[in-house]
Every structure is written in structure tokens, then in C-alpha cells.
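First, one chain by itself: the form predicted on its own, in C-alpha cells.
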Amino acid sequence: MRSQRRHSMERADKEVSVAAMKEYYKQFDPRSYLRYNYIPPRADFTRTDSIVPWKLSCLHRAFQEGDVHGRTLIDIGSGPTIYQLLSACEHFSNIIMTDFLEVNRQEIRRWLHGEPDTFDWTAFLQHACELEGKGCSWPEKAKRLRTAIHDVIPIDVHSPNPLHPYSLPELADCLVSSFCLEAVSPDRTSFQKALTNLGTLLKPNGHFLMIGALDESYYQVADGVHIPVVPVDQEFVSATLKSCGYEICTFQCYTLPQDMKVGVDDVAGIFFVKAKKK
């Protein structure tokens, strides 16, 4: 009886912790987040050591290798960004974007509908085209991405059925996730559980492309508002993926140059992993 009571209390504590993370995110400001992370120096396309060009290069290579293909791709925790799908739209015709926050889903829909005063992704589109040898076709890529995105829906990675009540017609051939699990999990156990939950959305032999922060404990989501992040490293991420039934194909790490530390987080670096579900 005492053991059962202890386990019940542990579950309650976990629920409170996950609930606390959800409360933090009510303060998330998409425009501030974009301003902190997606303008120079972090998005400086004249520099080979800038963060965003590095991320785009990793995604480009992952898709160009030819083994990531199919029809349906789900972007996990899209936030208010579209850059993570610029290579994907050349290979997948049915892209589903997801986020826990309605303000982020609204920001994405505004870009999809071509509304004025949305974040300017032109430089990102141009860079992706240059990586593909299509330097002059960025308006076509923007149109292709808008056509490929079929839905923008809620997600809760901490739920055993992350997309409920949305019903997937078919499991995904690929999952993409950028700066999501470590940023929404109160601890490493929750991170692992969330990764397990997401595995229910992916076909066997499907791929998971994940970008995340290394050794980060907080990041800024609005003026004066910081959200805690569970610090992770390559060893933990690799072990967690393997324990969840993935084979790691590629694992790359990027160390943040000093001038990229602009005061909106304490991230030490970034990882990119390409994994395959067994």
C-alpha cells in the first residue's frame, strides 16, 4: 500500500510539473521569439558559422541523401517558424504542422495565407534554394511549401495520443522537430516519455529528424520572460533515441560562437540527429 501511495504521489508531482510548463508557455510571444533567434547574428547568411545556415544545411543534406521519403511528414512543435520545412517540401506532398500554442498556429496560418506584416522568410527561402542549386526560385519554393502544408493542428507531446482529437489517415513517413522536447519537458524522464509518445505517429522504418539545444537551462520567450529548459547532451539524446527504438544514422553538433550568445538563452550548442525507427 505504501509503495502504491508513493508511486501515486510521484505521478501527481509529474503532472504538476508538466502542467507548470504549460503555464509558462501562456506567456510565449511569437514575434519576440522570432526577433531573438531569426535575425542576425543567428540568422546571418553571409557567415558559414551562423546558427540558422548550419541548421538549414543539416536538413538539406538529410533529405538529399535520398532515404527520407514518402507522402506524409509531421512537424512536431512547429512554433511560429517555417524554415525547418524548406527542404522537406521538395520530398513530401502532405505536411502537417503542429504546435501546442494557438498563437503559434495563428502565426503560421498568417504566413500561409500571405497576410501582411508576417515575419520575412525571404532570406531563408533564398538560402535553401541556393543549397539546392535553385538560387532564383525562392518564390516557387514558398508556393510549393504553402501547397504541401495541408494542416496546422494542436499537439501535446506529453499525451499518449499527441494529436488527439485529430485522427491521422495514415502514420507519418517522417517526423521533424526543432527545439521542442527539451523546451517543453520539465525533466529528462518527461523528455523520454514524450519521445515515446511521438513514436506512435511514425511508421516502422520512418525517419525522425531532430534539432535541439545542448546544455541549455532557459530561453527567453518575451521581454523579461524566461522558460526553463531541461539540459541535454549528445550522450543522453543518443541513448534516449535508442531506448525508444531508433537507429541513429547521423548525429552532428554545433558549438555556439561567442558573438551568437546574445543574452536570450544560455545554450552552449545545437545538435542535429537523423534517426530511423526500427
Ligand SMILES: O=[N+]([O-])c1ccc2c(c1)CN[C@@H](CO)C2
Contents of the next structure:
Amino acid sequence: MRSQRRHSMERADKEVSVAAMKEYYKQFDPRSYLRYNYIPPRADFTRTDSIVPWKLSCLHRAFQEGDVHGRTLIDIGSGPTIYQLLSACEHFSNIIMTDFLEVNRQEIRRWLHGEPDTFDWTAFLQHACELEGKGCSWPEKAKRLRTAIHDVIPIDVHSPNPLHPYSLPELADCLVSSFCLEAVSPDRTSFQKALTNLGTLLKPNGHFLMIGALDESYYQVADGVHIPVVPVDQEFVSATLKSCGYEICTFQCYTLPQDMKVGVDDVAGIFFVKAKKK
Ligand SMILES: C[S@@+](CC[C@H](N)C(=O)[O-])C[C@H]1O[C@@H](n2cnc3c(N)ncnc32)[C@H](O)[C@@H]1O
Ligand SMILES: O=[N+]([O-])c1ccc2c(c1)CN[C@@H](CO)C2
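Since the structure above is the form predicted on its own, I would like to see how the form predicted in complex with the named molecule looks, so please show that one next.
Now the full complex is given, and it begins with the chain already shown.
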């Protein structure tokens, strides 16, 4: 009840439609977004209760189970971040990153090309190496990730053909998506439709690894700029995945400690779900 009331209050002043969401994203600033979410306390590798270490451990475990493998993996709504692929690159040789905004695709390409003045992912790379425990160094991990990422292309999850005009040579064996569907959909119906659209990219028996925000109604995309998020909970995400033809393999939730609420959103928790397309 509380989240619905806040949800209606927070979003009351914003028009919510697919077109409106696309307009809001014109204000997205990659550097600000990284600063809001990917530095301590949210990315503090000395703390076991920090959000990013929790996300990386979920992804590490999902791949360690050994049933997620193949050649092609597509990362949906990559944004300006690469952390979500640190485990995936050990298991997939053809990774395609995607985002709606050229500014984000450009940020990724600059990192791929080792250009100066890009976001420093060293601590994330080091943490992934520690999780894997194979004595890999972070420069080796960075090299492996750069080698596995073969493309950075546009995507619109609200399109029935999300990658148009890019044509996939083969369907993906795995989809990864972090903080995308609930952050780009005006309502729960659009979330479900977008999930259906993404299903056209994935082979039967392929896996979908999704990270998302729980009970969030807005987030900051640039200084002074907040955009609406459709609040979702575990029940809705699970039911929507099942209605779209997935079985749930794992569903884990993280509740934000008070000091992880840094004023850039009203997220209450984070979910990680590993699902398999029937
Ligand atoms: C909250 S960010 C998530 C970024 C990153 N995956 C992460 O884990 O932090 C949401 C991303 O969705 C992208 N986006 C916005 N509209 C989209 C759409 N219609 N289809 C796909 N991605 C979209 C934005 O450009 C942004 O990079
Ligand atoms: O703590 N985090 O690692 C983190 C990273 C990204 C995002 C959030 C939290 C919460 N808001 C979403 C947008 O819906 C984006």
C-alpha cells in the first residue's frame, strides 16, 4: 500500500508513457549515473553488505553452477557499465552490449579502446578475480572482457524487434540485463511487453540473468533530474517471467541498509533472478 501511495505521489507530476520515457532519457548523463551508483558506499568492496559486491557474487554463483554456457550473450540496456559482464566473459566468447543511448554506447566503446579519462573499473575487476579464485590478475580479466565483447549496438526493448535494424546471426544462448526494464517502462504492462520482446532474442533453454530495483519509483539520471521507475516486487517479476515462458531457477533479494540510501533514488532493495526459457 505504502509503495503504491508513494508511487502515485512521486509520479503524479510526470507523464508516464513509452514516448515520455524516451524523452526523459535524453537527459541521462553517464558520468553522473556512474558517480551516483558505482562508488562507495554502493560499490565498497571492503563491506560485505555493499550493493555491488552482492550483485557480483550473484552473477558469479549463477555462472559457477555450470549450466549457463554457449557462444552468444546479449547484455540488455548496458548503460555505461561493464561490471555486469565480469563473470559472463569467462563463459561466452561472443558478447553483444546494447543501449538505447549513443552517449552510453560511446562510454563503453571508450573503455573497450582503453581511452584515457574513462571510469575506473579496477576494483570491480579485482573483486571478480578474487571471487573466481584462479589467481587471475585484473589486467588479464580486463583483457578477457575486452576480447569477449564483440559489439555495442542500439536497442529499444519496447520494439517487437528490439535490435532492429541489427540482425542477429544467431539467437543468444543467454541474456543479461541489469536495472533496465523497470527503469525504462512507464507501467507494469509495458514491462511485461518488453520482456516478451526480449524473449525473441533468446534460444529455447537459454538463460536470462536479470538484476533490478525493488519498489523504486524514481531515480536520478543527472544533477537535478529524476525520472520515473515502475515499482516492481518479487511476486510481479516472478509471475511476469513465468507468463513469458520462463522457469525461475534462482530468485535472490537484497535489502538496502540505511547508509546505501544516498539520495539518488528511493530503491528499497535489489533482486537477482536466474531464469530459463522453456
Ligand atoms: C538504470 S540504467 C542501467 C544501466 C546498467 N545496466 C547498470 O546496471 O547500471 C537503464 C539503461 O536503460 C537504457 N534505456 C533507456 N530506454 C531504453 C529502451 N527503450 N530500451 C533499452 N534500453 C533503454 C538507458 O539508456 C540506461 O542505460
Ligand atoms: O546500488 N546500485 O548498485 C545501483 C545501481 C544502479 C541503480 C540502482 C542501484 C538503483 N536505481 C537503478 C535505476 O532504476 C539504477
